[in-house]
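So this first bit is one chain, no partners, the form predicted alone, shown in structure tokens.
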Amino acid sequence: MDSKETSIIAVEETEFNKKQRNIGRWQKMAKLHAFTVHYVKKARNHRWRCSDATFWSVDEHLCNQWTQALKELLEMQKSRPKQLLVYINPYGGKRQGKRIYEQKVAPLFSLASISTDVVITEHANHAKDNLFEVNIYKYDGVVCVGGDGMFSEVMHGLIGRMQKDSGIDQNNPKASLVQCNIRIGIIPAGSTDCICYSTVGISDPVTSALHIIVGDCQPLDVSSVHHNNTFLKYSVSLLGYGFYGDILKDSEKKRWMGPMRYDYSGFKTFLSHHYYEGTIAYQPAKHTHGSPRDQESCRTGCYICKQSGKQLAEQNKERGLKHEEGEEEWKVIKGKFLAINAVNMSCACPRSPKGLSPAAHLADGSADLILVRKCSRFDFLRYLVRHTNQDDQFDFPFVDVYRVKCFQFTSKLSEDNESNVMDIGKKRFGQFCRDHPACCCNIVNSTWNCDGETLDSSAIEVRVHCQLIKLFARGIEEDCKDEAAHSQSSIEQLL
């Protein structure tokens, strides 16, 4: 089936309105038979709308034939799901998430004849909690309406399974994980859905739901975060340490503020401008093609993450995992930051269309590691800037970007005493800072953000699994213009 036919949503039979027009001498010769093709429309921005077509004629045994030819195409898709679990998070964002679902998703999914078992999550981790103990081998995919802490949760509670499931121990860092086949969809409705905007284009609950709907794939690498091979975490977009995660430590203190406490934060954690200082060990994803300084971003059908993934495949068919990592070369790198970000998706949203690394993959196997050095308040706004614009945001001599497969990161206190005096340095040093954000001086560890949760280990390691989940999405497409009649005439043409 081609994209013509994937474009349709679905077929039914339709009694014919004789109040239409242009039926003229027909009407008075016989009956009418009609049948209406729901179909995606293609908008600007990435954004999907769904339409229909009707279709007439005076021979019912023919139009009986076109209606269940066109069904029967679309019941062959094996890649169209056909019953579905959701969870909802009536909570999160501006806690329109039920209301979302009820009014402008499940509609669709009625529509298109998918069923669907619905959870509404009662408190933190219930969906992750719930995947343990549910029959997830029944559904075709499981999807998440809320922000990125929902899917965040969901994500976690489906690798956790299906690891449990194959007996893979998640606590060691160097396991080889088990891949999850079942595909995760986001219907956003959260105060943050850069993954939904990252994967998609756009976060529109519309969109991503026709998403679903037409079967769409794309896998996705996960980062394991891990702290003395206990398991922590597991990433998708972001994890970033100093000016990030300060960002988010603050403002978890002011979720009354809504979404605007990250702005109110965010100024106050530029105005801090605290540095830290430790050592990063690196292993370079030399099976990746290309480089984060590349102009080309991942999109639909990506070479890039084709090509990659397939070589890395190979590579650990050929050597092993064990074996590979201990070939190959370490690179250290110690001093002072302002920021680091590894991330494992341009994380891209709204307000920084291009993302922290605009050139980073879906599914390489790899994370982009940017290192922020210590410099002046000035030059590091610079580097913020660059987010929201076209330019190039590496171009400066105290930022440093590598593509790694993993590293591991320690503070300086953990370098000096491998005891865990974390909490004696925040007493000994943070209260002074905290009190004062405007001041210069070093608090001794940040806090990671970890996908927007924070992790307070100050040495974590960190391991690139390629192509571990598989989403309800295509990735960004090339070209979104309106593509009203284009899709119109496909559905003509078929017929």
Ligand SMILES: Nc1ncnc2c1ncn2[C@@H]1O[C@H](COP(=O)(O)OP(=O)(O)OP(=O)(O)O)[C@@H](O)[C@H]1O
Given for the second form:
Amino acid sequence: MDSKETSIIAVEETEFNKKQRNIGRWQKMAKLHAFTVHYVKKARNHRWRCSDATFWSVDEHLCNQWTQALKELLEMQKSRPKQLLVYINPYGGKRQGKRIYEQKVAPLFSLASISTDVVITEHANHAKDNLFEVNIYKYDGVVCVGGDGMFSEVMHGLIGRMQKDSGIDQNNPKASLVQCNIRIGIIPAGSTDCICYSTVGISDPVTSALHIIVGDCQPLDVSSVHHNNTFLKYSVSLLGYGFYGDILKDSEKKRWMGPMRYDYSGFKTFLSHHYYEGTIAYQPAKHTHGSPRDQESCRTGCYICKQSGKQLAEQNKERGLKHEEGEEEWKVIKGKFLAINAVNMSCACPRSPKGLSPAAHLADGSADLILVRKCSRFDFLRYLVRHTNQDDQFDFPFVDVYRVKCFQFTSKLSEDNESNVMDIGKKRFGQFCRDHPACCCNIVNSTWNCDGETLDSSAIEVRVHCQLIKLFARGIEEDCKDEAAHSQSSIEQLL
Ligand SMILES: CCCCCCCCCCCCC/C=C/[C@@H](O)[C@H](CO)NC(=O)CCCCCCCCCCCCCCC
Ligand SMILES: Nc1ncnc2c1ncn2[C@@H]1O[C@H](COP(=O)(O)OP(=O)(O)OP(=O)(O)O)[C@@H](O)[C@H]1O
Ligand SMILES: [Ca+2]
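Let me have the form predicted in complex with the named molecule next, following on from the form predicted alone.
Every chain and every other molecule in the complex is listed next, the one we just looked at coming first.
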């Protein structure tokens, strides 16, 4: 933790209860005065808990001085939020969002004197639309209680609102988007909670609430997705075509199954073993020093992300003077793919603790483009198993990975249509295959899975916007060997 930072959550004057402590002789001598310090206690696996310590003294003045000094110290923490706008999806994940917020999060916010305006969503897009109407500038942050879909709504609302207020046209794929400085907090209550897990290291509502309270700030890259100069969506985690797109499309019909729907549809999609033909063109991310095959992962205070942040600040200063993007070379790859995955972050989640690209960075201005070519079911299973263990998932002859700043994809089907090869027979065959999903032919298009939502177009243009948004998080902290000792920390270590 930064030396200037304190992990105190709140300080309260306490009614000293003699029965609470064995204070021996003291109780006979004088009336006791006390105050309680509530603080963050770090536990195993990146979990944070709220703990407290009560201090007492016979000297009332000394006691007041301490309370006052600690309160002043807290007031000085300018990065801490005072007013939050909270959106709760009551139907996300296991439908526990409202209960989780009321029982685990609201009491902590109130202890930390954070005032909140809470909206319980009534329909999809409620949060997103609402963010275009409310005075967002009076809040220090927006909190979403739900899963990745709910986060996506809040992100679209905030980014969209910022562009609208600044007169930026989101339909222009080349537009320099305006950064959003209102931080987003995620209280995980969804099915995958990949964004929370990949930025905090655990999917745990109390831990996330404490990161919000201490005012953490983690910038995050966002990819814009366009089709024919029309804005489709933003993505921060997985933009997946083929395997993950097909899983999502099938799982949408099984929402009633809750988080289990992904395992059911995953198994079904694995058996169907569809591959898709298409062309990918990408521009390598030359500005960043990292590589997707690095052994080191992005962690709190990441040097590579900091460097990208500095470059971005420089670019913003020189904005309008030059536009280098068009000058750089494009690489083109044609092929038959079981999966095309573009990830802006590792995509670690409880199902895949290292994620789809373990060395991807949260804020380096690049995405990792993973191409899984047509291979046998057995080989694809070996690849999937490596999502879940320590082995290198890119060490297969049928898997390629590139660090990119933008890419385009066109499916064979749309290429053929665009080049006016209007083979009616092929199109009919395509329809036939849609009706018979067990068929393995390569003529049907897949669907893009954009952070858990389907896109309508298969031909897309994607561009990474470095550090476009900020989260109440600090990235995953390095494993600390003496975490147990750390959690026993005394009050001196807190200050
Ligand atoms: C043999 C075991 C293989 C296990 C492989 C587990 C891979 C899990 C990888 C998860 C990656 C998540 C990326 C994040 C995506 C989110 O933006 C998005 C919105 O929440 N979630 C999904 O699209 C939801 C995606 C959910 C994907 C679940 C995939 C389950 C695959 C099961 C395959 C079974 C094969 C068994 C053969 C015997
Ligand atoms: N009141 C509501 N009724 C119906 N749908 C809603 C409501 N509020 C939000 N939604 C939508 O529900 C979708 C899914 O929500 P959420 O992400 O919270 O849960 P999930 O899908 O179970 O989790 P994950 O996205 O992690 O897989 C979101 O895309 C959001 O637009
Ligand atoms: Ca990135």
